[in-house]
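Let's start with one chain on its own, the form predicted on its own, as structure tokens.
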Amino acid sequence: MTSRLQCMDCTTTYPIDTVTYTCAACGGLLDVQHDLDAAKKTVSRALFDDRLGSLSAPYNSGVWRYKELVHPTVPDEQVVSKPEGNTNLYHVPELARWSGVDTLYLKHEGENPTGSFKDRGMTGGVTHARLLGMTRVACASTGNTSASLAAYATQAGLQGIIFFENKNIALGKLSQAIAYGATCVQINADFDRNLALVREVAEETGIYVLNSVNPFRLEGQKTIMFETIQQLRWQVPDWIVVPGGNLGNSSAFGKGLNEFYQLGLIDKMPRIAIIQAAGANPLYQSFQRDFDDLQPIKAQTIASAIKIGNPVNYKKAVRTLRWTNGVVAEVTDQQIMDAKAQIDGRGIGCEPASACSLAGVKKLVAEGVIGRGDSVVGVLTGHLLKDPDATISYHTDSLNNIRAQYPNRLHQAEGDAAQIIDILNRARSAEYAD
């Protein structure tokens, strides 16, 4: 089954083994097209099913376990992977009701191998980056890119190489891209900037990149909607909720649940509701406009994830919402620490960009957009654990602008038995009092 990449644009077509991430034509963003009426002879939802619970690679993953559908021609021992997917679907009743809505599952991302989605799509990149005989990657990276990239990276032989803003990194990130042994340079600049730095270096050192705008990010990124479709038994939910940054996750569910509507393996599509920060929403402000252009701006927000003001899969996401007649809408910081607040509280627990989901929901709800009836899905992105501090600092009251309306105290008390106990009662006196 062959593949090729495809200006979504112009529709000019590149050898799959071209090392090019924007259209030579027009500029336009590319994608990988696959095969599809190939595919409709070998794919169906049984050949997925059966590889349930697989022990061999490359099919353990979560991934390739879809492999025909994300890079159907690479040799099973060349692909890179931890494995990565198989994350769960959490029920999460308490939360549908703190929401509006009777229905609510959150797909936990932040389980992934180093804590976020994006290992989705490391492994098809850094899997692609080896077939091309590459020797260096790079992402300029908010921080979960660079985690993903750097322990990619190494796996596969390869030199890792992060662009990082100089300053609100979650040191849960950076730890990890250190750790993992790649090459980090803090950089004065914010990421849309380093972005269009990694580009350029990318381009006179011959250097892979590895952002969103590397179509084979994508491939692997979609895989959270194959998946969250098989979990649910093939049964397809009224809405998609997923916070959004630079849109590479929203672009990847629009293209991958497309895909399994033509093959037959779903029998409608989702509508899918992009939630933005509302100090980071420039595809919320292009959604009143009916998408006339993108504007980028200077984002700001707790959410460091999704702090991106030029977001460079615009087009794609664009199109996604047309596809699924989806909506945008934006949240405050605020309601994103509310909203993790209660995801934490549940024992689950994400990063702040994550809570975007729920935050998402509970307004949608509000104003009418989402039913109660509906059943929804929310993607958590992120691990807890990827920004302790903004945890901390929100339980603690401590964060600038923002209120800890559900607050977990920490309570300081000297090496005395009776004052612990003290303490003891009254905290089970006020969780009785909820």
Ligand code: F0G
Given for the second form:
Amino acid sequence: MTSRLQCMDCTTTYPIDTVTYTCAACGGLLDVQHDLDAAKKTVSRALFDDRLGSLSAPYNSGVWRYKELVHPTVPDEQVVSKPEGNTNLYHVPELARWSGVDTLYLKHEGENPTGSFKDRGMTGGVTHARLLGMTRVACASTGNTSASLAAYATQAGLQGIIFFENKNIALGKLSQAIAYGATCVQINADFDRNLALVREVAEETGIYVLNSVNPFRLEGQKTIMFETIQQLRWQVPDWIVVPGGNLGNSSAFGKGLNEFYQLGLIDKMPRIAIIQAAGANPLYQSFQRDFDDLQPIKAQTIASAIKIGNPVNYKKAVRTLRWTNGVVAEVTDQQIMDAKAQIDGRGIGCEPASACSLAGVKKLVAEGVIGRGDSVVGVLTGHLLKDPDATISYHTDSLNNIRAQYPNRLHQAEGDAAQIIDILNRARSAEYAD
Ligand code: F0G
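Moving on from the form predicted on its own, kindly provide the form predicted in complex with the named molecule as a structure.
What follows is the whole complex; the chain from before opens it.
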């Protein structure tokens, strides 16, 4: 079973061990194209169900459970895995009610080893880097990719290199990258410029780029869809709702769903809704113009993970939207933080960017795009602890231009039992008053 790299535009193919991220002929984005006719003979719902709960590497991973569709030829012992995936799919009736649908699930990718969905991509990318004989791997990052790259690189014995913006990086993420031992460079440039810089530096120095322009990253990330559908006992929801930044996830989801469909593992495609922050919405703007082109913008949002104005995977995301009859919506920072407070308040929790999913569901229901009776899966992309500043600033109502709708006030007391009891009594009556 051979896999090849294939240009999504001009269909030129390259051997899988070619070190490249874009097509040499036309500059288009590359896909890892598997031999689906061969896969048809080996993969089945039963095969993937049999591997559930496996204790053996690499099949104990929620990525490598689908190895035939991720990286079929890599020897099992060469896989760099923590293992990742196997994340919870929460059924949340209260949040369904809040957003206006009957059935809502949240797929929590913040439950991965380093706290974000990036681990699913990184296990694919770092495994492939090692097969290629690379010694140094690098990325530009708004934070989560860096944490993941740093952890997987050190596990694989590779040097990790991170290009950060010198502001707006959530502390949880920065601390992870430093702690895992990557070479971290804070640069006076935003994510979009840093991505251009990392590609330029990598070209000159032979470092391997592990941003989502690397198609092996997306092979790992598409398993979010595989696992979700398997967890739903192979039932396809009406909608998948996902935040969009550099658009790697949405690109990967379309590819994975298309493969499952071609293999007969599902009998319909869900519709995908990509949700962007209003201050970082180039895909949304392009959607409004029937995808005539991408006009890069200078991005600004409290959801720092998706503060991206020139998404590298734009064309693949548009392909996903066409394959799935998808839509794009934008939500304000206020809507993001209120949705986050709702998710957090159910004991689930996520970082700001992830809350775009729930905020997006609410908005699309209000607009009549998502029907009340539709079944919806929202993807939560990162863990609550990634960005504690945002959470605390919300609950203390100290964010610029955002008024917390669901604050959980922090009480202050002297070391005095009577005063504390008074606070508790008042808190209880406030709760009953709601
Ligand atoms: N949610 C979180 C928590 C993220 O960290 C990211 C991207 C996204 C959503 C957007 O996903 O790029 O696939 O559309 N974070 C990258 C990083 C850019 O560097 O960690 P996308």
